[in-house]
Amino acid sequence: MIKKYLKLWKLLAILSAGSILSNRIDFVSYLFGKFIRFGFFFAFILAIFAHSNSLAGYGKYEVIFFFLTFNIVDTLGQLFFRGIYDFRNEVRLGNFDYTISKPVNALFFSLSRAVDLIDFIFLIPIVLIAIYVGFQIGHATIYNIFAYIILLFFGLFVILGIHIISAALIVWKTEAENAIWLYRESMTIGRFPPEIFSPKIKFLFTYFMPIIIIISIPAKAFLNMLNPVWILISFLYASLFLGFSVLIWRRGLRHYSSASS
C-alpha cells in the first residue's frame, strides 16, 4: 500500500514539474520572488542585532535558526499538501466527484495532486544554511539533531491534520476555504522565538493553533533548551490531532453533495 502511494506521489510530482516548467518565465520569477522575500526578512533579523546583542534572551544565530526552521517546516507543508489551495474549486466545479471515484484515497489525492518543484528547489539552500547556522551555534550533537528531526516530523503530522480539517470544512461548506489561510497567516508567528509573546499568546499558539509545537519546539530541542518530556507531549498531541482531523474528514464526507445531486 505504501509503495503504491509513493509511486502515485512520484507521478503527481513529475506531472506538476512538467506543468511548472512549461512556463519558464513564471518559474524563474516565482523562485526569484521567494528568495527575495526570504532575503528581506533575513536582513530584518540582522538589522535587529545591529542594535542589540540578544532578542528575548536568544543570540543572533539562535534567532536565525528559529527563522530557518520556520522556512523548512512551512516549505515542506506547501511541498506535500499544496493541493488544498485549489481544493475549493475542485469541489465547486464538481471535479471532486471524479476524485472519489478513483481507486485511490480521495484525501491523499486531493492534498498531494499539486507538488511544487519551486518549493523543493527553495528548500535545498534553506536546509544547507540551517546546517551551517546549527554548527555555528555549537549544539549539533547526535541527540539534538535526532530530536530536532523527530519533532519536525511530529510538526508535519500536525500540519497534515490542519490541512485535512481545512479540506473537510470545504467539503462541508465550500465558503470555508479561509480556514487554510488562517493557518498560513498564523504560521508567521513561528519566525521568532515564542518568548517574545505574552503567556496568553503562547498558550493560544501552543494548543489551539499549535504553531509553537510545529516550529518552536523542534528548534528548542536542537538548541538544547527543551525538557525531554516535550518530545512525548508533541508525539501525543500530533497523534491525537491527526486522528481527530481524520474523524472530521469522514464526517465532512457524509455531508458532501456531489455536483450531480
Given for the second form:
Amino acid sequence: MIKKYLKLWKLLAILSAGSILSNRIDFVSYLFGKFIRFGFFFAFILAIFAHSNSLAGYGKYEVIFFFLTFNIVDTLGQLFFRGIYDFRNEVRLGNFDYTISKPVNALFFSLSRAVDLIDFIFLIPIVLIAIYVGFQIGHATIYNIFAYIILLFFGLFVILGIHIISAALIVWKTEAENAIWLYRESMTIGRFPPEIFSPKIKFLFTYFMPIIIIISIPAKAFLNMLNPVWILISFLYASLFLGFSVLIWRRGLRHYSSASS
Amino acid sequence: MKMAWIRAFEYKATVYGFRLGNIVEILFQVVIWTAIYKSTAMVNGYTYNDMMTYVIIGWLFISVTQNYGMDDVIGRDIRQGTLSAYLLKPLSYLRYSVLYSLGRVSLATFSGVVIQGFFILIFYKHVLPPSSVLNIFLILVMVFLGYFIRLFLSIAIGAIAFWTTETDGLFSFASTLIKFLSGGFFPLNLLPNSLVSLSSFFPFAYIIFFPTQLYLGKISTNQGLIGIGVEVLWLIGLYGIIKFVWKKGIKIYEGVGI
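The form predicted in complex with the partner chain is what I need now, so please give it after the form predicted on its own.
Next comes the full complex, and the chain you just saw is listed first.
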C-alpha cells in the first residue's frame, strides 16, 4: 500500500516537474519572486538588529533561525500539498468527479498532484543558510537537532491536517477557497519568536491556528529553550488534529454535489 | 463599475477572506513593531507612534491604490480570447480596463476605509495626525496618481500575455516586487540610504512610501511637490509604454477561441 502510494507520488512529482520546466518564464519568475520575498524579509531582520540588540529577548541569529524555520516549514507545506491551490477549480469545473473515480485515495491525489519543483529548489539554499546560522548560534546538541527534526515532522502533520480541512470546506462550499489563504496569512506570524505576542494571541496561535506548534516549537527545541513536555503535546496535538481533519474530510465528501453531472 | 460591484457581492466569501487576511497582516505588523519598540525608543528616526502611523495609514494607501489583479484580468482576456469581444465593441479596451478597475477599487476603498477607521479607533493614541493641511491635499493627489501608476503598471504587465501564455509567475513576481519597493512591508528608509535614493527615481515608492513620509512630515512640502512631478512623468512614460506595447501586441493577437 505505502509502496504503491510512494510510486504514485514519484510519478506525480515527475509529471509536475515536467510541466513546471516546460513553462520556463513562469519557472524563473516564481523562483525569483520567492528569493526576492525572502531577501527583503532577511534585510528587514538585519535592519531591526541594526537598531536593537535583541527582539523579545532573542539575539540576531536566533531570530533569523525562527525566520528560516518558518521558510523551511512553509516551503515544505507548499512543496508537498500544492494541489490544494487548484482544488477549488477542480471541484468547480467538475474535474473532481474523475479524481474520485480513480482507484486511488482522492485526497492524496488532489493534494499531491502538483508537487512543486520550484519550492524544492528554493529549499536547498534555505536549509544551507539554516545550517550556517545553526553553527553561528553554536550551542545545539545532537538531542536539539533530533528534537527539531521530529517536531518539524509533527508540524508537517498539522499542516497536512489544515490542508485536508481546507479541501473538505471547498468540497462542502466551493467558495471556501480562502480557508487555505487564512492559514497562509497566519503562517507569517511564525516568522518571529512567539514571545513578541500577548498570552491571548499565543494561546490562539498555539491551539486554534497552531502556527506556534508548527514553527516556533521546533525552532525552540533547536535553540535549547523548550520544555520537553512540549514534544509530547506536539505529538498528541498533531495526531488528534490530523484525525479530526480526516473526519471533516469524510463529512465534507458526503456533501459533494458533482458540478459536471 | 457596476459590473465590478455585482461581481464582488457575488463572491462575498472571497472578499471577506481577503479582508480578513489584510487584518491579520496589519495586526502582524503592529505586534512586531510593538515588540521591537520595547527594547528601543527610536528606529532610524521613527518613534513608536511614527511607526504605528506608517503601518495603519500606509495600509489605507495600499487599499486605495490596489487594483486587485487587473494584470491577471487583462492577461486572461488575451490568453482566453475574450479580448476579441471587446475589440468588436465601440469601446476602447484600455479605457474599459481603467473604468472596470475603478469599480473594483471603489468597493475596496470603502472596505479599506472601514477597516482602517477601525484600526485608527483602536490605536488612536498612537496614530499621529497629518503634518499639515496643505500636505493632506498633496497626499490625496499623490495617492490618486499612485493608483494610476499601479494600474498602468498592471496593464503593461498584463499585456505581456500577447507574447507568452506563461504569465502567472510574472504577475506574482511583479506583485511581490511592487509591494516591497513601494514600502508596503516596512519603511524603505530602514534599508541603506543608497537604496532609498535609488527608489525615488522609480514609480513604486510613490504609491505608499512617499505619501506616508509626507503624512508624517518626514519630507518637506517641496519634496512632496517634486514627488508629484516624478509621478506625473512616470504616468506619461507608462502611458506611452502601454500604447506602444498594446499596438505591437494587437498585431500578433491570435484571438484564441474565435
